[in-house]
Structure formats: C-alpha cells, structure tokens
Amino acid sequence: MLLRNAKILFNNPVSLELYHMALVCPDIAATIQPGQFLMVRIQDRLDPLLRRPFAVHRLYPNDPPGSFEMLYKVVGRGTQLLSNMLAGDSVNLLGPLGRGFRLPEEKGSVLMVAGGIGIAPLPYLAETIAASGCKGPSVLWFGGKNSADLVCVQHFNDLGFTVQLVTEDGSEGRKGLVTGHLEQWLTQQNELPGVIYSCGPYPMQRSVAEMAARLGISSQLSMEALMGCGVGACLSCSLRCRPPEGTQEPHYANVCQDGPVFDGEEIVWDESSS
Amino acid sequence: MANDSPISLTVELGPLRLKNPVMVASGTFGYGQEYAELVPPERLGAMVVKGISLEPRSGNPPPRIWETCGGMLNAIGLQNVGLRAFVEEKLPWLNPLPVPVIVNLFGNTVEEYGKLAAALDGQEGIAGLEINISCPNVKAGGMIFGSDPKMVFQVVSAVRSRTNLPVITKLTPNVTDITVTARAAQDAGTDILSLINTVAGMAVDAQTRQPRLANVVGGLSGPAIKPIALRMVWQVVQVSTVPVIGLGGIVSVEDALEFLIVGAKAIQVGTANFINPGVTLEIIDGLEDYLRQRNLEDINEIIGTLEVP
C-alpha cells in the first residue's frame, strides 16, 4: 500500500459522462493487479471530503513508463471535479488496494460480462490474461443504456475477444438487458466458459452469479460500495456474504479489503436491492 | 534558529503519560494493522482501537456511510470481532508495539461494561480503556447511556471498580449540557474524559425519498463538527478536574493546536485518517515546528492558554 502523488497525462471525455484519465505513477503501476483499486484524493482540500475508489482500466508499462489509465463516469460532485482536471495537474493515490481477479487456467475459455461503467476494470484483466498465454476463446458481453456507454470495444476485438453488445434502448447491438440475452446464448454453447468475470450494477451482478451457479460455472464479481477509507478501517463498504464457519449472522465483508472481487457463491444477495 | 533544541511533546493525562499528544480515534484506525505500512504506530502518542463488545457484532446493513458537506455520516453499528477474538487475534500483534494501546469498549448493559473491563484488566499490552457511552448507531446502550447522567455514573462506576487500568470516558455531544455528563463521569472515578463522539445526523435522497443510511440516522464526523467539538471541550475544561482529550473534525496541526489551546491535554484524529493517512505524522511534526518557531520547548506551554480578550 503506497501513498503517492501522480501527474495527469490526459483527462479526455469519451462520451457525455465517461472520461479516460491517464496517470503516471511507476511504483503503483509496477504492483497493481487487475481488479485492485486506488483511493483517489481529488484535491488537496476538504471538498469533496473523502477519497473516491477507481479501478485501473488499462496499464501502459512503457508509454510512458509506469503509466495507467482510469475510466470513470461523472455521477456526483467528486467525479465532476475530477472531470475538470487538466493534464499536468496531480492527484493523490492510495493503493494498490483490495483483492483483484484470479487469472483463469491456461486452456479454459473466458467470459466477461460488463454493465455500463462496469467495463472499467476489464480491459486490464483482458490484457493480463492475453499476456499470460491463456489460449482459450474469449467473449465479452457488454450492456449499456445506449450506444454511448459501449466504449473501448475495439480494444477487446484487438485482444481476440468476440464482443456481444446489448443496449436498453436498442441503439446498438441487441435490445434489452445484457443478462437477458446472456443466459440464452450460454445455453446454446457447446462448451461452457471456464470462468465468468463480471462487473456492473448490483442486479446485473446478482443475475450473473445466479446464472453461473445454475450452469456450474465459477464466477468472479467485482463489487461496488460507498467507501470511506479503502483499507478496512472504517467498515463502511459492507457486503453481505456467507459467514465463515462458526461466526455470527449476518456476516458483512468489507468490499475494500475482502474484495472488491468476490466469488459469486460468497455473496448473500439482498432481495430489496435488486 | 536552533533546530536541534530539545522540544518536548510529552503530556501527562493523570495516570497516562504520552510521548506526544496525538492519538488516533476509535473506529478510524482499525486495530492498527490497517495503516501500519504508512503510519508506524510507535510514532503516535497513543492508539485507540476499534470498539469491542463481549460478543462479536455484525453491525448495521449497508449503506452505512454518506458524505455530507465537510462531513461523513456513518452508521456502522459497532461491528467488531468481540472480546475473545480481540484478545486471541488482535492483541498479540498490538502487544509488542512501543505505543500505548487504548481499548475502546462497549456494552449493552451496565454489567457488560463491567465484565469487559474485568476481562481486559488482566491482559498485557493494554495501556488504558476508553468507555464508549456515546455511539449513536446502536439500539441498546451507546448514546442512551451517554446522555443520561445517572447511567453515565453507573457505567463508569462499573468499569472503574473492575480495572486498575487508566479509564477514559468518551462523551456524546448529543446532550443539552455536556458538562453535566462530564461531571457524572468524573464523580464515578474516570481518570480522563474524551470528547466528542459523532453528532447525530441524517441524510435523505430526495429522488427516492429514502434515507441515505439503512439505519436512517447516523453520526456526523469530519471538519463540519469541529466548532461544536471545540466549544464543548472548552466548556468541559472549565469545570473538569480530570484531563480532557479533544476530538472532532481535526484534520491539520492548526486544528490540533486549537484544541490544545482551549485546554485539551491531547487530541484524537479520526475521519482525517481516511482522507490523509499521514495526517497524524504531519500534526506531530507540525506541533514541533510551532513550538520551535516560537522559541518554546514544551507543548505544555501551549495547553490551556486561550486568551479571551
């Protein structure tokens, strides 16, 4: 866990609400794993008060050395201020934090599922899997509200992924929810994927986990929560999980420390949140 | 200016002697391990660990946190590993640290406070107990004890009679006159008072008409509450015969100095640890610089020196 100032290389809009921010921080770039995250202090002031968690979207080991990119959506005051920052400005980073994705077995096929900004941690995972020599076929199912949400698709194509697009308004790809089309597609496959990696809104994650369980596929879900500290001290970012043996119910895990990546079977899904 | 002049930050809070007045507040620093890579615990004046209860507690359902203007609203619900796991799993790591470890404790009944105090009294590696009678986020005990002077007296007496360790009583600001509960704790034999815990608060999502916290109400911390905390520390210092630890919204050395100047013998840093994990180290260095710049050698020359014109 490091505390570092990092210079912004660029901070470009990719759609009305989505931004790519590239940062240079060799220490953090050298150690951060796919699915781990950083707590970003946006300004050296007290507004916004708390840091904001962001995953690494892509890593650029050589261009320039030690640089990486975050993809973020402007949803509130913190991300609004972040979107106003310019190349040359600095942000303060705390990280790498949390437990990231586990890589698949060498020959297994890989399925990734993303909903909206849930695409953020997946390109770095895809790059890492590709570089690890995993030879299995790879598929990305990517759903958004409309076509503007469906960013960095070309990058997945370049990495050899088959990309299936879904939009709620039908402006690109299939119309509807990604999980609605996914199960039908899965049942038509001769060979099921070895693992599902998923990131997106809570109801989507729940559908993916339940689908994976029905089909006997292991799932790794990157979960989101409102966070205070990012290191397991404040106990704010709770996610209800199955209790370890001999411990009391309900059991709340910390998304920041026990996750953000959880096995689908670990999570106890909340009826009211779906 | 001689940079090598001996500067003393040592403070004495009754039976508790600290090498500097900068502590971390309960619930904001875990059990010390969480920040150990960034903040060497031995640099701190003292470390107050996350509140523990006799039995483990799951805490409240999420969402448990909401950011407000200059503040953080939380309703964790005292999630903790419980006495047994604390003693077996956390204390062995804390024990050898060259820093006083204060254990914050919480009970559902007066008797539970007493049992906890007795159980911790015999443990090595504990420098003191902080009685949490001020958490606003649990249904039983907590703030209910903390706002009733008779209950404060009973809880503090129960702890006092079961331990020889220094006893700190942490007061809630959610009362009309904090000097009344301060006096009750003092009469029951507390060695030290710490104040304030979080200020009861609430936030609502106007779009969904739902509360932002699953617990509906929570406790506000952060810079938003600093003026309230400072006023209450000043009020309590006027009437108190025991040392006072000030906390509430401290994020900088200037904030820490304000509390010391109104009469706090030490301070605790809470929410600021989340924003700037190195803040306690900056405050310790900043206190030394402040003294050096004024040709002072001892932090006690600052404490309680408020000049009211």
Contents of the next structure:
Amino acid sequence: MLLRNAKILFNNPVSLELYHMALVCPDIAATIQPGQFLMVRIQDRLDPLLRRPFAVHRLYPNDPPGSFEMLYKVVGRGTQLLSNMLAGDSVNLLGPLGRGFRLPEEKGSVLMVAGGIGIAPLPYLAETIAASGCKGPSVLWFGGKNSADLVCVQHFNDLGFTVQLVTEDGSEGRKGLVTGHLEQWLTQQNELPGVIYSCGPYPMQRSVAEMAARLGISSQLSMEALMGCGVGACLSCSLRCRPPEGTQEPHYANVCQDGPVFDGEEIVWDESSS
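Give me the form predicted on its own now, not the form predicted in complex with the partner chain.
The text that comes after this line covers the one chain and nothing more.
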C-alpha cells in the first residue's frame, strides 16, 4: 500500500454525469492489479474529509509511462469537486487496495457483465486478459438506464469482444434489464463461458451470482460499497458472507479488504434486495 501524489493529465466529461480522469503515478501503476482500487483525496482540502474509492479503469504504461485512467460518476460533493479539477492539478492516492480479479485458469471463453458505472474496472481486466494470451471468445453484456450510461464500448470492440447492449428505456440496444436478456442468451449457447466477471448494482450482482450458480459457471463479482477508510478500520463496508467451514456464526467480510472482488457463492444475499 502506497501513499502518493499524482498529477492530472486530463479530466474530461463523457456524459452529463460521467468523467474520465487520467493520472500519472508510476509507483501505483506498476503495482495495481485489475479490480483493486484507490482511495483518492483532493490535495490541500479537509472538506470533504474522507477519501473516495475509485477503480483503475485503464492502464497506460507508455504514454506517458506510469499513467492510468479512472472513470467516475458525479454523485455528491466529493465527486463534484473532483470533476472541477484541471490538467496539472494533483490528487493524493492511497493504494493499491483490496483483492482484485483472478485471471481465467483455462483459455476458454470469458463473459463480462456491467451495470452503469460498474463498467469502470472492466476495461483494465479485459486488457490484462487479452495480454495474457487468452484466445477464447470474449463477450460483454452492458446495461444502463439509457444510452448515456453506455460508455467505453468501442474499447471492448477493439479488444475483440462481442458487445451486447441493454437499456432500461430502450434508447440503445435491447430494452429491459441486462440480467433478463443475459439469462436467455446463456441458455441458447452451445458452450457456456468458463467464468463470469461482473460489476454493478447489488440487485444485478445477485442475479448474476444466482444465474451462474444454476448453470455451474464460476463468478467473480466486484461489489460496490460505501467506504470510509478503505483499509478495514471503519467497518462501513461490511458484507455478509458464508461462514468459514465448521462454523455457523454470522460472518461479515469487509469489501475493502476481503474484496472488492468476491466469488458469487461466497456472499449471503439479502432477500430484501432482490
């Protein structure tokens, strides 16, 4: 875990609420793995007091060396202040933090599922899998409320992914929820993917985990959670998981330390969130 200042290369809007920010920090770029995250603080400010968690969206090892990109959504005061920062400004980073994605053990097909801003950690994962020599077909199912949520699609196309788009209002791709169309698609495949990687809202993640379990597919889910510290001290990001073997007591993991990536079958899903 490192504490570093990073200079902003650009901070550009990609929709009304979404921004791409590129940063230069060679030490962080050299160590962070797909699915891990950073706790970000705006330099020289105590308001907001707490850092905000962000996944690395893409890595740029050569242009310039040690740079990477974050994708974030403006949802409150902290991200609003972040969206106003300019090239040449600096932010303070704590990380890399958490447990990231594991790469496929076999060279079979790969399926990714994203809901809204849940797309944020998946391009870096997709780049890493492609660089590992994985030759199996790769598919991304990407859902959002409307077409403005569906960003970064061309990057997945360039990596050789088949991209399936779904919007709740029907403004782009299929209409409805991504999980509804995904299950129908999976049942029509002659060969199921070896693994499902997913990131998005809790109800979507639960549907993906249950779908994967029914079909005998392993799933790795990057869980979204409110975080106060990012290092397991505040316990604000607790997630109920299955207890260790041989015990029956309720067991809670910290998304920041034990995740954010969990196997779908690890999680005890809240019935009220279905």
